[in-house]
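Form predicted on its own, single chain, as structure tokens, below.
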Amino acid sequence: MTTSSVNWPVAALRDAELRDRTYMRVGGRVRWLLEPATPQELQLAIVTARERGFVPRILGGGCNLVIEDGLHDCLVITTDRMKRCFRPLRGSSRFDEQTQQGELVHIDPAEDPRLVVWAGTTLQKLCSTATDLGLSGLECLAGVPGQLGGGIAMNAGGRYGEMWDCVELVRVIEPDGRMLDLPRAECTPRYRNGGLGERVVAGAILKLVPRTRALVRERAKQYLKEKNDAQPLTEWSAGCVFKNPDKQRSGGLSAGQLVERCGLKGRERGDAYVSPQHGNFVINRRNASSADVLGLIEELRAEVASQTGVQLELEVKVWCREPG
């Protein structure tokens, strides 16, 4: 792997390995990996990539992603260096880029219960920051991996709430490279979909609710315990593989319950297997290939459809070597 500071206006790696940049720990290499450090650099990276004939793929935390093995002859932009989370300047109502000043103005959270967050901030760092400030609304993300950008794009969350419940404004980059601020009222998020289409999340303003630190901490602790009891959070996986189907079609069963009902927990393919703890998780034992993982996922879909008539829809994203 070699570093290039000549060909690109942001930090760049050639022939970069992607495997360890995902929670599933599978995947090959990419021809170019760009690493912007700010929303402005992210915009510049996208514009430059398109000017040079690339259709860039955006890599956040890699938690809901399975990448095929081999060389991907394309360009990927990672938001991993964009880890900034701060309170806005006093009186600010927009996504303010004066981050250094913003960090020095300690507004009482009860007066302005908002956070300005860049796309690469991890959801766990975000939960921790909100808890330390006594701001409620993000406890539903306790134990959820990934970054803010992906969390907004996919409307991360669960039974206790969703990412978009707290979004006041999202800053996005349009496919043509324009930066645009979208108030919550202009957006239409839905289950596991932020409704942003091909727009790329650069950051957001989150509006939370002032509570006591003890209350926020206890609620997050409770949610995390419940998730640890039900899900294999410490294993190598891409999170929930399938979206939960419409309850009328599934008889009220979730995707994981359908997999379990069909007797598929523990099924293996190579070094990939279905978690005995939760039927909607495929685990990489340590040396699984993407072919193991994707093949096992297709086996699950086919078996569930055969036994129940329910066609499960993927929640995880799959990057193939050839676009489309």
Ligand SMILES: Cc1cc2nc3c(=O)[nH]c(=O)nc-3n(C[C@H](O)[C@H](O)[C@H](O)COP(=O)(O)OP(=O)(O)OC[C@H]3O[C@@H](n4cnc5c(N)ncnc54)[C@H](O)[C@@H]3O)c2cc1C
Second form
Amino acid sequence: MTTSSVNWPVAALRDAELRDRTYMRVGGRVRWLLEPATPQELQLAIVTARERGFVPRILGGGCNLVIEDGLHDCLVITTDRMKRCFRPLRGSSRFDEQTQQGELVHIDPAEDPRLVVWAGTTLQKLCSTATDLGLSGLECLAGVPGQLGGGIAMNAGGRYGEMWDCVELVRVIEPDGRMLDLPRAECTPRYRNGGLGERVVAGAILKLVPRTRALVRERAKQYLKEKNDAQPLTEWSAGCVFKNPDKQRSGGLSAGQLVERCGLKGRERGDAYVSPQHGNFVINRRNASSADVLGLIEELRAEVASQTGVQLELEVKVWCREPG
Ligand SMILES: Cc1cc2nc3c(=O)[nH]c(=O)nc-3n(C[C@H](O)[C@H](O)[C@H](O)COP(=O)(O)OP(=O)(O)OC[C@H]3O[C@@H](n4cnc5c(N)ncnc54)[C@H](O)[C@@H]3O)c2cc1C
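Since the one above is the form predicted on its own, can you give the form predicted together with this ligand too?
Zooming out: every chain and molecule, the one shown earlier first.
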């Protein structure tokens, strides 16, 4: 791999491998990978990419993503280096005022239970920071891998709540390069969709609820245990493949239950297989190709449709070599 930051205003890699940047460990290379370290660098990366004719794709933790093998002749921006999470300055309600000093000012979390978080902060780091501060609201994300930006873009969550439940403001970059602060009231997140369209998440201010540390920790531990019992968290997957269908159409069954009902648990294609633990997880045993994974997903969708009449919709995002 050739490293070159000469031609880009932020750190950049040429012909970068994407496989190991995904949880599923599937995917090829990309012509350019830009690695901004701050929201301002992210903005600069987007503007420069677009000036040069690229429509950038944004990579967070790669935990809800299946990337096709081969060379993607396009440009990806990763938020991996944008890992900051801190408390806002006293009395501040604006993202801008987060400076280095913000981390040093000791405000009682009960007085101002907010966190300023940059896009690349991992959801697990976020959960543990909130727990340490005795701030509740993120326990629903215990065990969910990925980053803040991806969590907001996907509205990650589960039965106990969703990412957007605690968003006070999200800082986004518009396709034309403008940086905007969107208050929660101006956003319309839905089930597994932050509703931000083409906007890129640079960070957010989260508003949490002061509780005792012990209570937050206990709750997170319980949710994590339930998740661990139900899902193959340590295997290489992209999380739930399909969104849960409308319960009226599916007779109250989730996507995983439909796959199970159709006898598809354990179904294999190459080195990819459907988890025997949870029907909505496709696992890479070690050397699955994107064709194995995507072929198996199509097989599941077709089989569920033919046996039950329910058309499953993808939750995972798929990056094909040809953009669009
Ligand atoms: C074992 C396992 C368990 C999981 N459990 C859950 C669960 O319980 N609930 C749940 O909701 N999800 C779950 N997921 C899926 C995944 O963890 C979440 O969707 C997570 O929010 C994805 O974040 P990410 O940073 O990895 O995003 P990526 O996978 O990197 O990206 C996902 C999408 O978001 C876009 N995106 C990423 N960052 C940004 C940004 N800064 N701005 C704009 N768009 C962006 C990408 O372009 C892509 O379209 C699970 C996944 C795994 C592997």
